[in-house]
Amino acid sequence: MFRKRSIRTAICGAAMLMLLSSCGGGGESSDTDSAPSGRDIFAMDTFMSLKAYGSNAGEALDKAEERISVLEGELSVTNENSDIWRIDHAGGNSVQVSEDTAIILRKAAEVSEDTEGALNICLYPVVSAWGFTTGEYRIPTKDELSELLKNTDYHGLSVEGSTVSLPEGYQIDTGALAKGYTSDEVIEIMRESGVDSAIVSLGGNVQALGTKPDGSLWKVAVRDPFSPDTDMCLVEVGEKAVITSGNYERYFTGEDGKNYWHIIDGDDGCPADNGAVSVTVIGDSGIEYDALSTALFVMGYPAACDYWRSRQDFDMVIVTDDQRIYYTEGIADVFSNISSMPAEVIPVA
């Protein structure tokens, strides 16, 4: 038998939890500037929270709630009519897409080639075998994930224009770049719509359009993997993208006691076990930062900590298996503590 986790049916059971100065519900909007209009969706398989100050949020927050199912509908791995559907089951052939897709598609090209693989939307077959996109869990044997992961390089994905063409047994997801794509797109529908204050958590991902009303920075609390029901730190933003990857999220405990999560390495199409439980990226691109945070957890804490140091455009916090906290030394006036870990700022050199 194995066990998996509970889900827990609230907004607060995600990855990162949105601190804010009034806590309330989702609700209509309300006319004035200091009080929010919230409304809280479920899509994508995740539950979220969309929160937003001024008399134009009510708008806004339909508009953001519209774009969220249009995303949904074109990014479905499910939906016959998505297209990563169509692109899964097109047989080698290519397919016309939608802007949003191909937008998503070419990043995660781009991540894919820039961390060498550790990034690899062409895993969903392996992800199935494990059982993540069924709730069917089990533990495939080395030979079949050989078998699998022969059509599973990332250079097989091709993007021209809107036109994509993947070969022929291949099958792509892009759970690892939606959320932070969608999060970008409703944050820029809230710039649009006139909102100057407003903050969303799509699951493990929380981004924050300026500040809160009254000036000071959003407080974002990000998990403990090691008591996923508990705060391990406070990070406070202003205007940024805070995405959360763990071994905490997805995962089951198999017959022989041991637990299975659902980021996988593309190197032996097993969880990605290389040194961290939790990597979490804040910068200023939701999708870039979205499917950085897997890439960063696949390399573990030593490659992730030489990639942070030959680019340095963003920040992150790394819980490692042995249960330390390390953070980069851009958020160490904004980071607090509130765990019994212990947690040191990651050296640059």
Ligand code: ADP
Second form
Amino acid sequence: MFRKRSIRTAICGAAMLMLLSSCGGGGESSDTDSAPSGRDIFAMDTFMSLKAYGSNAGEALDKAEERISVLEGELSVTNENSDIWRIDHAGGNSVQVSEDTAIILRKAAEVSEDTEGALNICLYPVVSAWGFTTGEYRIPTKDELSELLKNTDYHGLSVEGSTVSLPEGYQIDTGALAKGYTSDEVIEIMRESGVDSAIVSLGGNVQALGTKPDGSLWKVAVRDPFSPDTDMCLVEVGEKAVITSGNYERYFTGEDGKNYWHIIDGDDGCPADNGAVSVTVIGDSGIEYDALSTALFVMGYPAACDYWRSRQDFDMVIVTDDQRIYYTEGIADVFSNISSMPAEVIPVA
Ligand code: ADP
Ligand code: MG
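Given the form predicted on its own above, what does the protein look like in the form predicted in complex with the named molecule?
Okay, now the whole complex, with that chain kicking things off.
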């Protein structure tokens, strides 16, 4: 009934040039500083590719893989032992959660407040009604959506230390920021293991440690939302996260011929369609900017630019539905447009 897209394009929001060229079997080790060790993993419903340089790389990759598996166990919406599943099925009672889950939920509450609900992890019942959890896609009716939206006020989530509660009938999922937290953790593990040059891609989330072994910057490619198998632009970064939310990452085509994607606008319960088709955020925190890339996508264009003006502590590339690219001044020297779309700097005022 619905056309599903290929798994490759479904998981890629941004690509690492260095990684994609050499994604072989995971786990090869290296004893020189210039040859990387790599690991390819499928976890959190997405393909992950980790690459580290130097003699400690193999051990760091083992530890990172273990950590990803622990986080997946805590954060899965479908695994009955996860923190999130227990919160979602607690019937209004409070639940004790891991430190990871508490950190993620506190960050979600903070960014929800700051973006006035553009980020809202309490939208899970709506995300689920569209079939994004199971892959059994459908278009809910307006009545069904307005009924579901009654139980999605983000103020309902309470996190006190490691105790979490939700009103009865509410459900959360951390899909908007879990991968960002995970990439922060993976990069930290690499650092603690003595690796000083690494780059990881968790679906559309790229995060780097240090620089390339030769001291040059990493080149991260951002996909063209209108042609997701093609790169749109390159951004050169040092130790940063480059995180994309796009309408092409997970979607289905309805019987009406329209595309419906996985990022939901809490105002009407429908896929957010406010002028942006892709938002990439570049900054020094995976969790913060994963949360923000989703929120800015929901805000759309030009509202996301107004939000950026109010902070200016991160960089951004936004692609609009009329095929234009806007980017912040902070990356002007390291941004290359390789698409046929016009690109311009977002004015500060
Ligand atoms: P991806 O996971 O594809 O990288 P995002 O980081 O933008 O993309 O997160 C999208 C996921 O977040 C959805 O799959 C869904 O689980 C959840 N979600 C959808 N809409 C919202 C929203 N407005 N606020 C918070 N979470 C959302
Ligand atoms: Mg996100």
